[in-house]
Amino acid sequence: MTEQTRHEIEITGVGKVFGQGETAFHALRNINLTIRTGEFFTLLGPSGCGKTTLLRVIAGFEQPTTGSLSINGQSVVGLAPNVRTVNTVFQNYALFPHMSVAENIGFGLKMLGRPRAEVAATTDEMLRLVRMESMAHRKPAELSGGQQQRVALARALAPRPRVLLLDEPLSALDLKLRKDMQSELKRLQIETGITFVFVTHDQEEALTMSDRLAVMNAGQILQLGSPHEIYNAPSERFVADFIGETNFLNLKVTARDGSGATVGLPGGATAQARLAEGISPAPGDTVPAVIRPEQVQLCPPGEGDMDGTVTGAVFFGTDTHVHLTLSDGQPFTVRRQNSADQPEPANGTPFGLRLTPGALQILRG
């Protein structure tokens, strides 16, 4: 397999500037990114981070100010959206209200001049793929939000694009339906083998569906990797804070070794910490460290790595988030699995905190 066939999208040094002079806005800054053929790739970040602008550059709705972009090994800079081998699903679905489900799905094929028999066969195939065979003759107004989204997906998939771009397509759905559609999207991507590029600000969507994801902020990619890599080994504070809940601690380095560092914990104990890529703290440095709430266990006072006092507890059904203050005043949260015989800890209760070995990490910045 060649490099070009493995890499569906290659983006090199892409920048996008809106406006000129002092009022110019740099929406994208030196984006370098390769998206593999057949993967579910997610652009994740807060509003205004540049993720939708990057999606629009890939689609051809915006042209890059600088840099290069290729799809399937062919440069597409300057090409209009309709001549690129991509399709886009938008937030509002944009279905034709006067057409039936089947007519909506087949519309793009008709515009491409495909034979009538091919349009009919492909429409039937797409209806089966999104499990809407019984609704082929309904109009969009007769469908639920989730059903309308499936029609929009089927319509986008019908021409068999090499890449399907999805711009926050689940944002208008309620929580339960959104979770159901997360599974449906992943199923569709696996069954079709098409490269999906998904834009979202929802960390759960990114973690549950993606093969890889890029965390963006201020027009830049801060970290790229699998959901497991980014959740368990964030490179810097913004990534750690944006992906899931976490505890931040300011700790002093007491010793260094080749792959990590020893840090002093509140209360006087020490612990081993992993280092984010590219940092090399020296003994005596005060560094930002991170550990997830589920990587800590409550235990009797004095029997853990440090001690804390409960300041509140929030019940989430399957677990409870126990909020504490450490002995040096730093706030800390522990996620504790619930059981029927386990009472909610009262404010003022002292606990020991036992850290999972290897879970503590020192971040950049």
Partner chain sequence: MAGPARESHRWKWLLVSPALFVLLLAASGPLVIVLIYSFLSPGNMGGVSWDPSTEAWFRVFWSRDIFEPELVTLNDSHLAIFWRTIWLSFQTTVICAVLGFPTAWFIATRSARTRMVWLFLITIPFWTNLLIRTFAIQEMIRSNGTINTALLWLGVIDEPLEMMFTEFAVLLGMAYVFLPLMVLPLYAAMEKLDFRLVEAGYDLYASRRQVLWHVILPLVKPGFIAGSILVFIPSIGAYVTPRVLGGGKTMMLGNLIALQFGQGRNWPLGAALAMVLLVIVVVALIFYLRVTGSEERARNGRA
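We call the rigid core whatever largest set of C-alpha positions still superposes within 1.5 Å between the two forms. Positions refer to the first chain, counted from 1. None of these values were measured; they are calculated from a predicted model. First, how it differs from the form predicted in complex with its partner chain.
- Relative to the superposed core, P97 shifts its CA atom by 2 Å or more between these two forms.
The form predicted in complex with its partner chain is what I want next, because the block you gave corresponds to the form predicted on its own; please supply it.
What follows is just the one chain, with no partners and no other molecules.
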């Protein structure tokens, strides 16, 4: 097997129920997931979707109610966190307030009983890795949020775990710092080659950092794939809605071919659409479909695939979101790149809408 296809974590049929009887809460339902060695994997979903619970199951803080979990080919069900070769970066960092930065970073190795010299050497190395050499003797309370974040990372990386779990580590940082830490995290992941499992509710973060991601909701994984796949070919409405902005249209299937379908657009024209995995609508069915706002160009009325009338426009700097009403009354949004010579479209202006070929996707359900 090559390095890319080795399986670091295999989760099979994992379920987690909190409480019993009437008040039982199903935090995880039948999770099946394989995380590959050395990849940056993201669990993305709204709060309460079970992503943190799944992370805690991997770390060993929670035992799954059903199913099995193996790390590096060995089952870890029933094993305590302190015997798993997995380390966690906690959401609030959870740095030990009574220890210095260096003591925090060296804690894991010290607990593993490594020689003093090795602990010191690795601590120095980690301090350099996260660029905190000058802060080694500070206490966590004397550090800024971003600095605490770096220490938490260094502390979790120091024992060289097989897997690093990150529980929304950037959520407490301001925007600028978050952007810096995103590239910092990516750099650390590539430098160390450690498998990262990253939990976030921020779709942009998930798209920019991950090799692959899983979108979760209500304790289930809805879709698994590369950021490209998830963004461009969402399989259901929740995924499409949660990631980026999207136009939802209810369309009628007019014909089927092997991998796609032909659908009738408002106004009478037809377009080719891709199908989400595992569905097979018949001609005549009304199906939910999505198309991203940037996959549509405005053109003079009658020259596009559909027609619409402007109801509003929102200026975003690099581009403008133009809100329209289609000829059959469905709302639609187009993202138009801004240029200095282009006037803002006035309300009531009619436009034609040209779809990028292959951008229309038919969803499940």
